[in-house]
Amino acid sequence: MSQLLERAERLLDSAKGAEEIEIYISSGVETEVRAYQGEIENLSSASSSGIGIRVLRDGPGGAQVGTAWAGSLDEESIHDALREARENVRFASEDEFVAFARPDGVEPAALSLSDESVLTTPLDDKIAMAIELERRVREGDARIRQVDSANYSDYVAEAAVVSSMGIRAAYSRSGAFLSVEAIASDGHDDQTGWGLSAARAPSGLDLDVAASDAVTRATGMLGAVKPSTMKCAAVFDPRTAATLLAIIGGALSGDAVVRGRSFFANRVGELVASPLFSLLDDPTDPRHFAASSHDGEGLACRRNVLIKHGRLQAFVYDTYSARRAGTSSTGSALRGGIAGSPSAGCRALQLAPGEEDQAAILRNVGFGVFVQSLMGVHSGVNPISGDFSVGVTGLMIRDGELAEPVRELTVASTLQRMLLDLCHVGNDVEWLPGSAAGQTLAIEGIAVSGS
């Protein structure tokens, strides 16, 4: 049994009378290395642990919940957090939908998501990877003027959730990452590009992939121009497609739906996307970096089909949003750390792969814009109305091939229209850090504003 789980369970004995207690304990170790000009510019290695406590008491108009947390697991800090949570109950509003999760009989998936080699790999090896990454980018092309940052990072994290309602859960996860940003110059123009390699452990990282990715993206944008305004197909590379899927996933949260903050509200059963579009949230898939056996409330994570062949099937719920919607939790509670309360959200989105690779999609599109980066997503996308207006950079597509680089473009549409106008889905799935995997997607008839 996990040591965190054992410790959390012992704390349940602190419950008094009719109150319910939920204990969330987490601990982690992380390393970050940044190389610059052949030397280490920044190095940090840190461990952290903490506890979040929620105390619930029923009242005539609903339950009240008091929350408190501590960034330490020493006995005094835990005692103080429990006392503060009890005090905070007195000031909480009664809410008929507030409740702690109860075991629902769904068995957790048997997942192995933590690699101990993250902890046993010598620090010198991690430093060497960051320095070597910078060297390969710097020497990868004569037009690389500077490597802005070359980074190695990793983590191992563990958490446990228990409650007086019978919840008992523990889970862990690790990750290792290489990232680098390069600046290319042709004497008239400077352009940046970044590369990435991600794995569960240092041994899974690929220096060549990260380095060549940054070099290709930076040098490929040299001489970029602002094209004329047009209406054409937009082809999103896997990284930008993952961003789109994450935005769509936010609108599929049961919390957003019950609060009237989703353009999908009241549309279950409707055709909301192209028949090519089948989206699921599957934290039980170990290929996803955000995979997990349990959600933030301690319920077993499960595979939730959200949109199938373009038709809206369901939303994801935690206990609170499910009670508001008159349904059951889908094991989709997210937790923003020890200080946060659970909320519903997608953890591991993935789109069912199509049958075409990226080259075939470009050939079939013929003419359009190949989108390699998005800017202003947070301000330019409205998940309530679906309005979408963001800046992009990338390459023109001419005669089915990638052509000249373009910048200072604005892509404008609505998420509703973009989903319906999806015309190609790639088979080139990339498992990326974050809440969504990505693959090449093509959307026809998008308005692109240039000069």
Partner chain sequence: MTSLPGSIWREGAVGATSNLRFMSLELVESDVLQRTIDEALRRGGEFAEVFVEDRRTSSAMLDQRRVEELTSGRDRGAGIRVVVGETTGFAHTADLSEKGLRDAATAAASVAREGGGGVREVALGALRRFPSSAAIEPGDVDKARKIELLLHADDVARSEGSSITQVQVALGDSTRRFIVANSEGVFASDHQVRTRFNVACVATGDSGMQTGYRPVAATRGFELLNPAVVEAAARGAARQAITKLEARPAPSGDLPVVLASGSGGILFHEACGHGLEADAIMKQASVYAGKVGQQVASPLVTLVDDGTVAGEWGYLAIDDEGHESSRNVLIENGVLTDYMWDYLRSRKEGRHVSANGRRQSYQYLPMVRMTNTYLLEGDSDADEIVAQTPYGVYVAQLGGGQVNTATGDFVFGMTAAFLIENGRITAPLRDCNLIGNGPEILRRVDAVAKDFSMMPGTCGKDGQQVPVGCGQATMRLSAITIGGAAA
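What does the same protein look like in the form predicted in complex with the partner chain, given that the last one was the form predicted alone?
If you are looking for partners or other molecules, they are not here, because only the chain is given.
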């Protein structure tokens, strides 16, 4: 049994009287190396741990909940947090929907997501990878002028959730990453490109993938021009498509729905997207980087079908939003670390793959913008109204093939419209870090703003 789980369970014994307690406890170690000009620029190694406590009391008008957290696991910090959580309870509103998760009999998927080799790989090997990554990018093309960040990083983290309602869950995860940003120059123009490789362990990383992605993207943007303002098709590459899917996933959160902050509210059963669009959230699929056996309240994660052939099927719920919606949790509580309380959200989105590869999609689209990077997603996308406007770099599509690079343009529509205007879904699924996998997507009728 995990030591964290034992520790958390001991704390449950401190529950007083009629109160219920939930303990979330986590710990992890991480390493980060940044290389620059063949040397180590920064080397960080750290371990951290923390605890989040929720205390719940029943009253005549429903339950009240109070929370507190601490960034260390010494007795004094835990004791203080418990006392604070108890005090905070008194100020919360009584709410008939407030409750901790109850065991629901769903068996967690047996997943192996943590690789010990993250801990046993010698530090020198990790350093060597960062330095080699920088070298390969610098030597990848004569036009690469600078590599301003070449990083290796990894982590191993474990967490446990227990509660006086009988919840008892422990899970762990590891990750190793290479990331690099290159600056290419043709003498008068600078352009950047970013490359990534992600795996559960250092041995799964691919230096060539990360390096060549950065080089190709940076050099491919040289000579980029600002296109003219027009309406046309936009083809999103797998990376940018994953960002789109994650935004749409936000509006499928039961939490947003019950709070009146989702444009999908009251539309279950309706056609909300093109028939090509079938979306599911499946954290039990180990190919997904964010896969997990348990959710943030300790319930088993499960496969949830959200949209099928364009028709809205369901939302994802945690315990609170499910009770407010009159349904049950879908095992979709997310927690933003020790300081965050659970709230419903998608963890591992995947879109059912289509038939075509990227080349076929470009051929079928004929003319449009191929989107390779997005800028200002947080400032130009309103997930409540659905208004969508983001800065883009990419390439023009002419005669069904990639043509000249373009920059300093935006693409705009609304999320509602874009789902309906989807016209091609690729078969080229990439399993990326983050809450969504991605594949090439084409959307018609996008407003391109340029000169």
